[in-house]
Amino acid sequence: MSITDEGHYGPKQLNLLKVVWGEGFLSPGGTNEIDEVMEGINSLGKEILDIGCGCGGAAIHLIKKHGAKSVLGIDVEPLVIKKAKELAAKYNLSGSTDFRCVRPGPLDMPDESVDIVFSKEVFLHIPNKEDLLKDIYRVLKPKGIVAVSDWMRIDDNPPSKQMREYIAAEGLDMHMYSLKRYEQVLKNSGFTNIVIKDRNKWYHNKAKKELAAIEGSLKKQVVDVIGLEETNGAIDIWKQLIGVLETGEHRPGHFKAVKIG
């Protein structure tokens, strides 16, 4: 959300999202939504790369619940990497996690070095998904899996005025592809066994519950961490978010695919 803070994810922003989405999470759905993304994927004993790991909530869950051997989490925001390391220490998982602050650009990893690439609501901040998915294909081992949740759009036409206003209110870079475009990019990158899942209905319902909580049961906690004026601003942004979910233009979704070989 666009609040007066340091960078995209400064202290106020992180505290707000912790109240609304839970400790370690910078996107909605918490552990349940991670389970949805990972449905049908055997990650027991596997090495996972988490692109845009945020504050480490997903990495911790992938180890504790899904049995991953290790998770390398990368992010461009120094503060969230600090928080992720603190969270790993809290759960005594520093030895099986590695959180690194990186610069935007190609993955600094060897070819065929990880079993699974995971990401949650991060790809929308990366303009060139074609290069990104080719790079992911490169670092995956043969028969490796990419499993991603992202915020997408209903099509690839220019966004509507309502959508542009919502993106401006968020104050974040949003380069959103449609579900169909993601499917084509995955095919062009060499992936097979592609599964695409539309999550618009789920998040439309959840966002309405989030707004009700921010205006009700969570309001005091939110005001305590960001102040009354910016709480009101966050409420306005959530209302705009619900608006573009309601029209169907904003379509959160999942995809998973397998590297041939």
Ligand SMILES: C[S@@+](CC[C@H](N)C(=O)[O-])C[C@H]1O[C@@H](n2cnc3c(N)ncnc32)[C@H](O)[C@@H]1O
Contents of the next structure:
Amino acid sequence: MSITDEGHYGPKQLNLLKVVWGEGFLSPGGTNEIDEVMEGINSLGKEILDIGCGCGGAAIHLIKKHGAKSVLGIDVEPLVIKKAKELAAKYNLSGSTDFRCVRPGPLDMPDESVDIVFSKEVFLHIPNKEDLLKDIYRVLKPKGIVAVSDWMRIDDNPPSKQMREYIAAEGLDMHMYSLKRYEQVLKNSGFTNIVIKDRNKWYHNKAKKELAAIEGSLKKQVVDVIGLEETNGAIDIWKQLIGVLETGEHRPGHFKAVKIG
Ligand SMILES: C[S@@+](CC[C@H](N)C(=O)[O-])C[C@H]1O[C@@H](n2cnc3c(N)ncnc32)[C@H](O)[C@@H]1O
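For the form predicted in complex with the ligand instead of the form predicted on its own, what are the coordinates?
Full complex below, order starting with the chain above.
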């Protein structure tokens, strides 16, 4: 048995991540990390597309704290879309949010229809970033902004054995680009004002705290939702994750860029 047996983002994975990363979040850092991704971006009254919205935590925060007019969240997993809708209802934000389950592939949206494209820890699951960023450029209005957090790698050489073992342990598809390669792809897609932020040090420190919590203060809660055997499996995965953060091969990062308009 493993945490991804019921699908990459199935009930067990969602329950585990809710305990560790908080309600609405399937990636680390909660609302503070969203603020970091959105630093310097004025989203007041803007229409935002959240690619890979997961359980909706970012959409709620982008409206409540950043003043976005509306957020359209898209994701390939029906269960996370259901959770996102429930979360929006809980915050009385069903009217300004729209969560849709989509197929992987090109965005089903008109040209120049969105002010800001936001995404957090999703692009690693999408193999072709060239096509993805060209498509994002297409749907953005002139002067529109793309703001992304993603799990990246130190370079674009084949992953080390340690990295391959970590990815296999996660049981998820991970196609990680380096920060430099993202910069090139953004330029090739026509984006300008590109800002790249390396978050390896931040997440290395945070992941160690997460592991300590899973082994300590959160252990009972984690065992309650996924059982002891899978809690031990999750602890092993976190150790492998910390290993590749420590070598620096795993480099969480942010980028933002503007569509010339
Ligand atoms: C690590 S989770 C992050 C979710 C959310 N952005 C967050 O930070 O809480 C990755 C999400 O990407 C979604 N995903 C994977 N491939 C996708 C694709 N091609 N298009 C849209 N979403 C995708 C998964 O279903 C999952 O909800």
